[in-house]
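What follows is one chain in structure tokens, specifically the form predicted on its own.
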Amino acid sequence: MFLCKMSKSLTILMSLLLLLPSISLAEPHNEGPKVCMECHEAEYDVWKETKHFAAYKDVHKKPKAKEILAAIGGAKSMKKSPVCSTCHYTLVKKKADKPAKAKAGPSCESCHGPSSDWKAVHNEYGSGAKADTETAEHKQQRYSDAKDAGMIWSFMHYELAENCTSCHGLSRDDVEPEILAKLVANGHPANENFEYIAYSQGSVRHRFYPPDVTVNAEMDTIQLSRTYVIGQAAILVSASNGLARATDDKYKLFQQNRFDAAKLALSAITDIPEIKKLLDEPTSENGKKLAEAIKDVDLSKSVAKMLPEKSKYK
């Protein structure tokens, strides 16, 4: 009787066990700038002061707006528009089972990524210790861990660009290529000018570092050239694949131009060899190995006479 017991209760377990593959985990949600305002107040600060910020309330006033909205369909609201609400606002949940709301412009997590998988491992600093006493190896580990659970760094330089051109590109993969054309067609901004220092490094800079974590500190000349390396990168990555996907000449012309001034800005840097591979090559990946052969390199000779004026940030 035991045995057969035992058996049944066996069977039981290798059917559950069978099933878990086909069962899906929540994705991660994003949870709101405040969540990040309670350590990194500067930081929010800085985000209250930008156009990132002041969107949630007049983006959906500008003239244009309800234009676009109509010619892509699916929603009465901005804010209720999975098209929309992609790039222009921070869909929070409460709660993982809870439906997202917008709640914010662009914020934190637009940038950082949904903190829900990786807020308590990006917080741990180790067991009795706080953020001025926690170890080297820990420090490493916790960056690597929250890293994994899907946190985008600041020293992730590719992946920061990577996430900014995607929306300012219009080019996010997770929206159709015929929605994408729609927008274009319909009056949508589409800047093929846009430059990731010009960008990154205006109003919503927020770089906080020690030992004075006062200061908001500015990008030497080598820095700014690295990158705007890496945002070049990133355009033409960004703007190749906007490219493939094309299904509108319009919207195929805007693509094109982008990634024909990126390539014409990267191939001016004839000495380091992940250039070519990536102009050969525009991938993700292939963006990733180049801002990691720049990181302690000097471009400044050949990139500072490219960077944009401080009277040109955003």
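In this text, rigid core is short for the largest set of C-alphas that superpose within 1.5 Å between two forms. Positions refer to the first chain, counted from 1. Given the structure is predicted, the values throughout are model-derived calculations rather than measurements. What changes on going to the form predicted together with heme C:
The rigid-core alignment places the CA of K79 less than 2 Å apart between the two forms. A displacement of 2 angstroms or greater separates the C-alpha positions of Q140 between the two forms, with the rigid core held in common.
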The other form holds:
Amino acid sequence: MFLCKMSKSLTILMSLLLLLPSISLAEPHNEGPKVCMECHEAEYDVWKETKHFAAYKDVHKKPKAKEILAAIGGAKSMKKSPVCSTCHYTLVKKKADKPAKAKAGPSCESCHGPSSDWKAVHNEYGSGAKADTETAEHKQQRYSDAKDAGMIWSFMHYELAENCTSCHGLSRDDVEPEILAKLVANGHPANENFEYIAYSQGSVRHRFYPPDVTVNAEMDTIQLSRTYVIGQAAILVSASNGLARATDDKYKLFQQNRFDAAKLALSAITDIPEIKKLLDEPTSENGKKLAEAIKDVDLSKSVAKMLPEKSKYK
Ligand code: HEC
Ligand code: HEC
Ligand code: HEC
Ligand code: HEC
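Right, the form predicted on its own is done, so what does the form predicted together with heme C look like?
Below is the entire complex, every chain and molecule, led by the chain shown above.
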């Protein structure tokens, strides 16, 4: 009787599972930087000169890499390790139901979001329309549709910075805190010096905006100041999340030092209420609110003196 009930519910469960593939539950996946290159040659050329691109060829060969991998276990090579791949590689799928393979270092979709669900949407101006004849409504809809499908646009300043810190701050929900701690305990770099301006405005910078899309434009002091604050906000939130999940002293100290540095920088700017709110409650939501609140504000008076020198840009 009991067995019979069991097998009945098992049958129901099995048939439900069989139904699953027909409903689209597939997570969006990466298509790889070559797909983007077709239309974004200038950005691709910049990326090819970065460490993100170059590291694909050699990071796995470093003795340190082999030591860290051995301590973490679970795979014979960095490229096959799901842990290492989360931050070191772009896992690309040809199709949703094909296996994902490490095809490049961190690339376009590592920063702009896996593109399978947004690529066809992000540059679709509406039937018969071109970039300059697209209606304002269509444009707004396109921005939000692509965003909902996982795209991180260039104007999503906080999200972009937060995304860098998920890798560079060793603080992300999709890697177990015990594993993050184990990385640090086994000599994985725990770099407290990641600062958003120095890291984003050197080799990584690609800003080919109108009116002259042939120029990779540098930011002016007002843009740099605002971006610096957004970067510190993202570090504060990332470190706060890291601290909340920390299981190990060395990892905890790393996150504490990141937290303290970001707090010190943000505390020096006293005239923005959203900064105080963020310091009281360091959440992503408050980070986004801060970015929105300062989007037209000139903070250079209090921030310019904190900006890193150009010679420090990576
Ligand atoms: C078929 C051509 C095409 C392909 C392929 C393509 N894009 Fe685009 N992309 C465009 C066009 C055109 C725009 C400008 C859209 C607009 O006018 O808003 C754009 C805009 C963007 C933007 C927004 C720029 C901004 O100002 O925020 C990003 C980011 C971007 N693409 C990233 C990618 C990435 C990453 C890939 C690869 C996964 C990719 N694109 C593939 C044509 C393409
Ligand atoms: C949470 C993200 C993350 C994970 C997971 C991760 N790494 Fe890293 N790794 C980084 C970042 C970011 C750097 C660059 C640190 C810096 O110098 O600022 C790095 C640097 C390294 C370096 C030094 C590279 C160099 O150029 O000297 C090695 C070696 C390394 N990682 C190995 C590994 C191995 C092996 C794994 C898997 C067991 C792994 N990492 C998992 C983010 C990560
Ligand atoms: C390390 C993270 C990172 C990587 C990798 C990256 N981007 Fe970006 N991208 C950004 C950021 C941050 C911005 C915003 C720049 C700004 O406005 O200051 C941006 C802006 C853009 C823009 C708008 C500015 C412009 O140049 O037109 C496009 C388009 C774009 N990215 C496409 C790409 C493509 C294509 C690739 C891969 C070849 C790529 N990005 C790789 C972070 C990244
Ligand atoms: C998917 C994870 C990931 C994301 C997202 C990411 N990075 Fe990286 N980045 C890495 C790893 C891993 C390395 C180290 C590569 C190595 O040395 O093997 C690195 C290296 C770098 C370097 C070279 C540092 C040096 O010492 O030469 C710079 C600069 C950089 N990243 C900037 C950024 C910025 C800015 C962003 C966000 C706009 C960003 N990265 C987003 C993983 C990431």
